[in-house]
Amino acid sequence: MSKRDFLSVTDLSRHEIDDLLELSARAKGKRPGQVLAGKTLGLLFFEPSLRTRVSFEVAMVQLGGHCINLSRDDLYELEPQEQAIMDGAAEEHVKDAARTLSRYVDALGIRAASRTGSWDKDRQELLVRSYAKHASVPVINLETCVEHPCQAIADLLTMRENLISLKGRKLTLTWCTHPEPKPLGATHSVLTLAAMMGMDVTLAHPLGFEVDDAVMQKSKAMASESGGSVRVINDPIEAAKGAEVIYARSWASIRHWEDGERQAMIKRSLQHWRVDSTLMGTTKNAFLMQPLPVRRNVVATDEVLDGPRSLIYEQAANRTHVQKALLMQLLK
């Protein structure tokens, strides 16, 4: 039987995104059922997780299924390259793990967002895509350095619930300072989806923190097709003017991907890149979104995170409903 993976927001057409959002909204208002009774989802986390892990497990339980959670401590070091001579740290090839797990579970969710080399290597998402290649069950991307599609779909549902329609609405996706170099997954996926839905997207970041060029070009092409727009501004206050949604997110510099010390030095002069009441005051009474976890009073102040326009907990809650819809589409 054929199987379908969910590795990128671009794996779904605009029509399929609309259907997924509608199914998510319906799932949100229903009591738990048994549509996935007897099904098992395997979750593999090579990095820490709170919301993704719990929301997927709750989603499966509410649909009558079951989850098995595995963390890095439970897993062997894996080799994703084909025809590799495995005389190093890797104890097992991904193909053997994927084919074995496919005999146990009905789908696999994998988070592998750590930096393992150069950006050119990490942007290939070798581990997740190797699992997808060799597994005979659907594979779901739970976050890589490049994409976080489940988070972005939930964010889209949250925006639609509060803005009613998305076409032509103004979203500012703004970089914020952070002591750690964070993955670009959520940024890329939200940017791509918002462009697909015809939103007017402003991407705000300091020089040196540009997103992946291929993702930017794809987003601009999608915006052109959908009647939206994508622009880049290198000033946080200017970028926030007139925004209806401020989406705060930190991400690492691709330019200095392998040089953490250089990134830390650059960020010393970028402490003003945070979301506070001054920035929110320039918007069009914007909602605040941030995918969590958040460094309070670094990425955004307590005042705005706990304010009446903050949607951070609605975003988190919607993860469960979107994942119920996604699991039903992949497994039912």
Ligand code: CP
The other form holds:
Amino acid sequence: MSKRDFLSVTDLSRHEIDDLLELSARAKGKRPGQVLAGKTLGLLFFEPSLRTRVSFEVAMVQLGGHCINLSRDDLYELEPQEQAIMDGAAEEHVKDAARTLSRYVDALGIRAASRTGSWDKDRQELLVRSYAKHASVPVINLETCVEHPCQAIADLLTMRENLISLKGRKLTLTWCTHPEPKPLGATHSVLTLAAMMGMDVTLAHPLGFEVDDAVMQKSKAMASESGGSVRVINDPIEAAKGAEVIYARSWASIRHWEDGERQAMIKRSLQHWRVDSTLMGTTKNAFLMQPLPVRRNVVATDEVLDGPRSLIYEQAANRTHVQKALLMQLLK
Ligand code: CP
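I would like to compare: after the form predicted on its own, may I see the structure of the form predicted together with phosphoric acid mono(formamide)ester (CP)?
So here's everything in the complex, that chain up top.
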């Protein structure tokens, strides 16, 4: 049987996402038991993580399996290019690491979200896709510059729990200022998935912080199929008007991808792009979502993060339940 990877929210059909949400809700209500007894999940983190790492470990333990964690410091420098002449810093080819790990573990989760070069290069997700190509076990994307599908599915479950239905509901996904240029993974995955589910999505960002054009086109196509909509507004307050969910997220400028200093300079005039009670006051009593970690009082104020409409910890909690459902689907 061929293995199945989960690298992008578009790896699943609308029908499969509905099934995954149902299974997640069931796994949350009642523990599924030791269905993955004896199974091992290998987790490779090339960047730090609190939620993704812990929620996957807890998910595997609750299903009777266990995890092996490796960080950048545990691994040889890897070469992802095919037919590379490896006379540089890379000690091991991804092909060899992936084929070896496939002999030890039953699935692999990989986070590789650092900016490594041009956007054209980073958008290819070379490391994760190279692992997926060469591993004989399922590979799960734990966040790249382009996608963070496990986060987005957990966010969808959180929205569904609080809005009851998703079709036609108004989500504003808003850019927020941040001292660091952050990856676009969560933004892209939430945008695409919300469009697929028929939500009316407003993407709010300053000029110069457009999302990847292919992701935008795909999201618009999915919205027109599902009866949803996607629009872009370049003003945070205007974009928040009438929203039922405000999703706060920071992301780097693709236009200035290679120039961190230029991004920092541009952001000096964008400090008002943060979620506070004034912005929340223009919404339709919206829920606040943010995938964490969050720079408090930069991205969003303490008042709204700790307020009664905040779902930030529900989102984090749902990571475990969605990942249990995903692991059961991929390893059954
Ligand atoms: N939201 C999220 O992926 O959190 P971590 O970076 O802590 O894993």
